[in-house]
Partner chain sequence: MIHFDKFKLANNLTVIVHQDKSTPMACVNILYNVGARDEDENKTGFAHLFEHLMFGGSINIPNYDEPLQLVGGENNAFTTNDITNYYCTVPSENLETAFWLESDRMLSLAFSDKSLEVQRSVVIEEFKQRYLNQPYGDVWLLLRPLVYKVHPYKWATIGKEISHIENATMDDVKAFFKKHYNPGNAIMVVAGDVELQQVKQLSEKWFAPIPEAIKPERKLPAEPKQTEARSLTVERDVPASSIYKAFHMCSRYDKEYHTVDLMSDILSRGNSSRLYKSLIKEKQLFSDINAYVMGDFDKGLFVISGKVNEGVSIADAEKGIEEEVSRLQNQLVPEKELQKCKNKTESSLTFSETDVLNKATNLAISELLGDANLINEEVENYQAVTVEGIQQQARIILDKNNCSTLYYMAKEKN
Amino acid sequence: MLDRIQAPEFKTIDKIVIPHAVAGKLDNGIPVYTIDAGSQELTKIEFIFNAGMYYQDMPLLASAANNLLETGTSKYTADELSDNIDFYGSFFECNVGQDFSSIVLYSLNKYLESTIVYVEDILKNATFPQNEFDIYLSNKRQKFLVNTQKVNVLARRKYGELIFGEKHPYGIDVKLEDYDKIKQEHIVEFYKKKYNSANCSIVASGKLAPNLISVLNQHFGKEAWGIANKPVVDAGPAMQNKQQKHFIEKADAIQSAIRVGRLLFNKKHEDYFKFQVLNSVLGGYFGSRLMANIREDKGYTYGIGSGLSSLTNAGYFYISTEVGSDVTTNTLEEIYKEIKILREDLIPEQELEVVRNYILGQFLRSVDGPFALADKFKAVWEFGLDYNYFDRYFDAVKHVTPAELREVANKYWQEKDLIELVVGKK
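May I have the structure for this one chain, in the form predicted on its own?
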């Protein structure tokens, strides 16, 4: 009999065995990575391209090209594409980030051959109709104007520019005049250069059909498609702004947006794992020191957090929050105080153990299901890493010491190295 009065024994996570993606290729050389797992007859297929904002020649180009892919092809209108995919209970989405763009198809296995023909047409024959482009641009411009009244949006835009430099691809801040510069022909040119078989990788996950590779070969692997042009961009090093403190006044703001951080490294760096543990203590989860101080104790904000964002060609650390304008200065003082404590004092072993268990527990949650496993694979594949990365991550989290974390804090969190940005009122 199960004794429901007695709590189960607490167990630490010693190791997680992750099912690995299986690498293969289509006949024309497109890399295909498959993760065959799960119990539902459902497949997710991601077509990934080096076509993120890092590769664009002008602002708005990468996002516009990706978002407008499904607005029409040489065979189908936007409505026809949507209706035909919906008819089979499938789902299609476009995504774009700093480094990569993707189009994703979710389909029941029995309808995969019926739905993938529309993805093929989108990838090979998108037309970007002028009327769809005009509507998209008008909506984006209006949203831009609305967002310029929001302190958190202004802070996010400006922070990237301060961290990377205003001319670096990661730091370019979209301006209102950029909406007048971009034209439909720019989108078409970007699509032709970036969305092609030479620049494509495929990740398939789910309970995969036995004929999946055959289906992919039939539609995408018979021959090269698009203009064979795999983009190589060397934007040079990111150049963090040398001025430490920045303030953008919004006289009518009720809240002020705060960003504190610096240019740093991505997950390929030797200190990445230790820094992630240290960041969790500071502001990486709900029980962090910043939350305990600034939200729970002081009541200055609903939420505050910190993180290390890892991009293919760089990385950056940030602390982010929105607070009442009357407590902006007090909040900044408390942020720097918490960082100073971590530079000077050892983290108590009990607190560190809580953070270790949190990190490992979150990792366990993040590999639940085939689609999550695909995301974990992409998290290392995008950086040219392998699954050994996760073993090293586990080892670092479990064995890092308070003294090592204090050393990392002193190495990367000196106040003179941090950029401070406030948008609102001080």
Second form
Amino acid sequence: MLDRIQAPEFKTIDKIVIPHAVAGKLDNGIPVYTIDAGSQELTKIEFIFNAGMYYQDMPLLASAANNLLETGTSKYTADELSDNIDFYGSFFECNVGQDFSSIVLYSLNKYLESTIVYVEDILKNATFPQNEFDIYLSNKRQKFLVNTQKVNVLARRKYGELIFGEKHPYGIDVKLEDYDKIKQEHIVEFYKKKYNSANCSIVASGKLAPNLISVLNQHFGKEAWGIANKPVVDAGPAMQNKQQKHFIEKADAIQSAIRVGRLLFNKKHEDYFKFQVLNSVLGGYFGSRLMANIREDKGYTYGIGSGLSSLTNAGYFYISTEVGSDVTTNTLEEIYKEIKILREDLIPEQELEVVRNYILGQFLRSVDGPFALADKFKAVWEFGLDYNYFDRYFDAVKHVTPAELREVANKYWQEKDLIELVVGKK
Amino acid sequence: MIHFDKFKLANNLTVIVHQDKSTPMACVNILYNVGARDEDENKTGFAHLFEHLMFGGSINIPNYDEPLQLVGGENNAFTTNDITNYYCTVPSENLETAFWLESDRMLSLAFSDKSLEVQRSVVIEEFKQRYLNQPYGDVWLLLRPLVYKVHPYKWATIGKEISHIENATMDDVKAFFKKHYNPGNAIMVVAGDVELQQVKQLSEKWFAPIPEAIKPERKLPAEPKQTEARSLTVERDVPASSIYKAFHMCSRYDKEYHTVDLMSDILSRGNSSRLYKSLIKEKQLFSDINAYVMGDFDKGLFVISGKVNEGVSIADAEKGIEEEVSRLQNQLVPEKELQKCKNKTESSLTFSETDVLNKATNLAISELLGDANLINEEVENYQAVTVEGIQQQARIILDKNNCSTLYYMAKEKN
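What about the form predicted in complex with its partner chain, after the form predicted on its own?
The next block holds the full complex; its first chain is the one shown before.
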């Protein structure tokens, strides 16, 4: 008779082999990192610049410059660019983050050389036509207005400001009037300063063609391009808001967006690994305490989670959820209660075992395939770390004790240090 | 080419195995042939609520998630108007845990009152979060009953109204499980770092003992042909007026499906597409515009929707769409433009094959559509589309009398 009550035997993950990126350089010095893996004839090439929002001196600049790169060059119009890139079935992606901006080309290997010429021109000779700029801005402005009706978006915008301070580049919140202030010449200036070979790195992943480096050299590596300079910004330290509780009322809201968290550290900090495990217990996975209590026991929300966001120059911890407005106060009480329990009680070994294995399983999932491996590489490279970081992470996840986790909770989760924001109704 | 093997257990459970040794993971995808279209009109939202209850413990295992997380696994599920699909991935050496968990909940649920009570609340919060507390969130709650008069596609997966979810009883839950959740009504795909023999052995061990049940018969009323234009105008507190035009089209089973899909790409895929170039860039009528097929299994919808620019009248915006529709009906699409869409489709199909979970889900859906091997015929089917075929479909589908239009108007600010 089959025993359905007893779980089958299982194995824990002892070791994860992460194929490393191979480092090289183009002739003009641009660093190139390649990950040759996978079975599909595909290539993804990321051109990464230190051109994120951290480096902008007015809101919208970094994203507008990045998004408008493909709207015209000295050789091609926006239509010619999109017609050609689309014809070869390639995908062109613009990414703007707090620290980095990138443009990404996804291509079938057989068409890579046909499409890369357009990327070359976009990076070297973008012209930012006024007409394209006007259309872009007007459409973005409308999107901004739509988003302003979402409690979740309002909370996200405001929370950065509360955590980092309204003067810090990570904390600057876009305002409607910013859409009137920004001009085409600001974009051109930002582009000239940031998009140049001295400020560029390349990460290529997929089933790479043997001649990939020579193709890259031909288009991006022959000589320096753009005005060589590496942006240096010292924004000073982030300053968390002094006031602890914040509320933005939205009278017609039937749900409230909640944030609770604080300014903290990034992945270079010595407590980072332990904090990650602790955070998983609180709100980092489906079986976490916040999910178990606030969703699976009380039914207050569709979802609740917590995380530690790691940026180049800072980091912050946050809990985030949307709950029925009638249970906003109850939810906040439960959140503080769960944090208090982690400060006071030891996490049972059995629960910690689930969390350890879950984290390791997620890790295994996150090194699956060439594009995932590229993301893993960037996760350390962006912070000036190396693959050794993952070994240390692994080790910490396997060996951290309940007592150490309680210590970390006491160190970083005192209620007086947490910033609370509610957008909606209480 | 996605290679797979297929077998059936004595209780009629279909099992498909796809080996991919490039990943250290194994995934188990179980598709149940039940969706919102199988609901009673007075108890809508039930298939989706039921999906939540599938995580509330099964007959022998009090909690689904914890044992899975303990072995490094992860799972999720989704419900559509057509199907309910569950999937989990585990490190491949722990594949048996997935079989243990999935077979127990196919055998029977725990039917806990607490789980029903909590998941009713969770789903109601999901209803609010996604459909009520969002600008434009209620569009499909309005549009579906305008487009469909008879077919159960007239309600959304989340349900017609919150009260249907509030009123769900344990008897409903048990009856639904009994009717739809049985081996003959499911397709299981096991993919990743797995061996065929191993999957056969595990399937026999864990799934074969589940008793066979009567496969539910589906008798849905066919939607009668629409013969005149329909419209609905609503006013909402949103910053921009929007227009939604929904046209009846063929089903996923029909051979014209790929033609219609590429027709939507010609209109709106990427910055080189017609609607983007003409209505956003050139005429500046819209800030955002899309054309897409819903992908329904039964006769479905072709949708064109856009947000109208400030200072543009909704009539002018609509005229812009109509002009592009006429162009598609009256002039053949240039071969090169169609080739572009085919290339783009081939490329995205290839990219989608890098993900083993994605392959598993698509194999299950293809099998339900008639044959798992349809997944390998996709590129060919798209390559076979002709410019004449597109013109013909544009004439049949994009006809005024086949269209339901929702005018979603921004309230005037005082």
